[in-house]
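Okay, so here's just one chain, in structure tokens, the form predicted alone.
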Amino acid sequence: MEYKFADRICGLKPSAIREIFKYAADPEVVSLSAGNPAPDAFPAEALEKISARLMKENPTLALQYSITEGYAPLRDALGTYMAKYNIGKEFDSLIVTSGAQQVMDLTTKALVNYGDEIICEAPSFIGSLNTFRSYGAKLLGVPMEEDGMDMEALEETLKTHDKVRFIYTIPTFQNPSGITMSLEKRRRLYELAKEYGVLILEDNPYGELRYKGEDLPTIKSFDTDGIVIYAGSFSKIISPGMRVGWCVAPEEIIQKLTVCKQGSDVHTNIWSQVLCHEFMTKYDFEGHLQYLRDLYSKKAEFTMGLLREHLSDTITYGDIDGGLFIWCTLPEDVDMPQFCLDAVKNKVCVVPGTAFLTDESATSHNFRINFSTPTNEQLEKGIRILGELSKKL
């Protein structure tokens, strides 16, 4: 039979560099290019208590359907949080995620037609990126530069192009540049934005996750005039596996997610909801924050001194205040793709650049690292490698 798959789907294609992650699944191979958490950064001990409490006392709760906008008592804990930030208006709701990844789906299903135009950070989140595709949109790329999004290519941006629906970016700590995005560029973007009549998706995963420096406002806090989708995650800051995040938006727009959220998946994983609450209003959770940035903020630190010590000045990268990645930056005339292929080969995976363009057909001369998920021990052996390869360029 010749099967017929919709357009959307037909225009897209396995990147070229799944090849390279082939070799990943060698158990010999030390792999740098998850973007995982840590195995130790997991709440296991807490969340083992409240499940079985849970299961005790109130199987029903766990075990039957929910409302698709989510658990109430953890939407309501939610918006608490989030005001300590500023975030949340009179005119705004909340609705519970599959993640923060469902956000840019629900958002573009919502919001986006066949041959819209996005607006995108260049590189960005690979996730995000082929959601936006999967709906038919063309994605527009504004370069990065060591603050954040060039404004000026934005304000261009928008100046010539009319079917810009939205501006993706993520502001802080971006997968997978590291950058975090300015103050002056936070509120510039924000003008613009309002100025040419575009909404903004804020995707903050990493947010809470800073080791040092100062707290940037969220673009989202800004917010005055209902323009700013914002997306939150407890992947990063409890687990990924539980695949629950958030939205806050105007109410019209989450209505509108609400109902396409009804026909991906009814509502998020209650159970996961009900755990996510216990552990957020129960339990010392700035107390886990606050370990999780001491046990990131010693891995970041080991890794760089790797980096410094193993790499030859061929390869630069810069340095991190949070999040989990670096993002590094081979010379011109080296062929980022071998390069990798190269790694791989020799015992070590990362992610090629080429993976985060917005434009498929373009080049990168980058890499990104992870530190978060491999051992001490495996980023020792994996960076060494890394510089015994930099060597030879």
Ligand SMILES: Cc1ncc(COP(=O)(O)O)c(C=O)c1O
Given for the second form:
Amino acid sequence: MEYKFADRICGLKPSAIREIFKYAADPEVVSLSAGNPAPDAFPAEALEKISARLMKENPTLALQYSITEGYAPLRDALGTYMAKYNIGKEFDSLIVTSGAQQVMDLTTKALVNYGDEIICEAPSFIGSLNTFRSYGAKLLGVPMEEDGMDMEALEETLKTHDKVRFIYTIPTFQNPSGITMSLEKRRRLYELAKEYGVLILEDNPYGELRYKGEDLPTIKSFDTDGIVIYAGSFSKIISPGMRVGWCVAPEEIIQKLTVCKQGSDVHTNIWSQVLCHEFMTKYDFEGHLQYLRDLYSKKAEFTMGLLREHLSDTITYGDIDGGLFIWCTLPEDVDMPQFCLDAVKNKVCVVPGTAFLTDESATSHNFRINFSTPTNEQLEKGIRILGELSKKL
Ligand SMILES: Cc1ncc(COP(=O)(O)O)c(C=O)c1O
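What would the structure be for the form predicted together with the ligand, given that what you showed me was the form predicted alone?
Okay, now the whole complex, with that chain kicking things off.
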């Protein structure tokens, strides 16, 4: 049988980095390539208690079909939580989603026609880029600077393209670059979107994981014009396996996302929603967030120490104030994919920067390291190997 796939799926190419991940399946390989929370980041004991009580006292709530917009008490709690960050104006509404990933999916499904354009940071989160691609969107990459998107390039892109549906940004502890957009650029981005009549999709899964410096306002908090769609997630602060995220956006957009979600998965896992709600409202959620910040701060410091000790000066990287990633830069004359391939053959896996580009055939001199998932022993081993390779460059 010759299978005929939809045009929008035919456009999706196998990733250029698959070769590297083939080697990464070897159990001896230290993976610095994931983006998962640390195994000791999960509030398992609290979730066990909530779950046991729920099954005993109100199993129907967790086991029955539920409503698409989300479990009402959780929506209320999230509304209150978001209000702390000045998110949610009178024209906004909130829907609970199956992770933040579903916000990208539903937003694209609701707003983007085949051939429409989406402006993305270059580099950006591969999961979102692939979602956008799967709807036949054309991705327009805007280079990142140390303090976020290059605003001149953004304006030029907006000036020269008339099918832009939204600008996708991860302003805080961006995946993969770890970069946080400055306040000035956040305001400029908002003004440009307003001026050119395009929406902003703000993805903020790492905002709570700041362990140094001052919090910056979200772009959504400036939204007096109903132009920002905000994606939040419990994945990095409770559990990614529970698949609970949320979206705050103007009511009219949320209504469309709701219809789209009905056709996707009916509703987000209600058992997980109840657990998130109880954990947020009846346990020490703030204390848990502080525990995570301490945990990752220690791990980040440990990793930075190893990088300073082992890597030669040929590899550069910025300091980090939060999030889960370190973005490393190789000299321009080094073949980055070959470096990553050599690394995995020597039993350490990092992610080549090209994986995160809107145009995978473009050149990148970067690779991403994740420090939250590996143990300290694995970090030591992996970074020692990277160090040996860096000295041969
Ligand atoms: C920037 C970014 N957005 C969205 C997601 C997806 O998160 P979720 O697990 O909430 O779907 C991730 C996951 O790593 C991410 O890094």
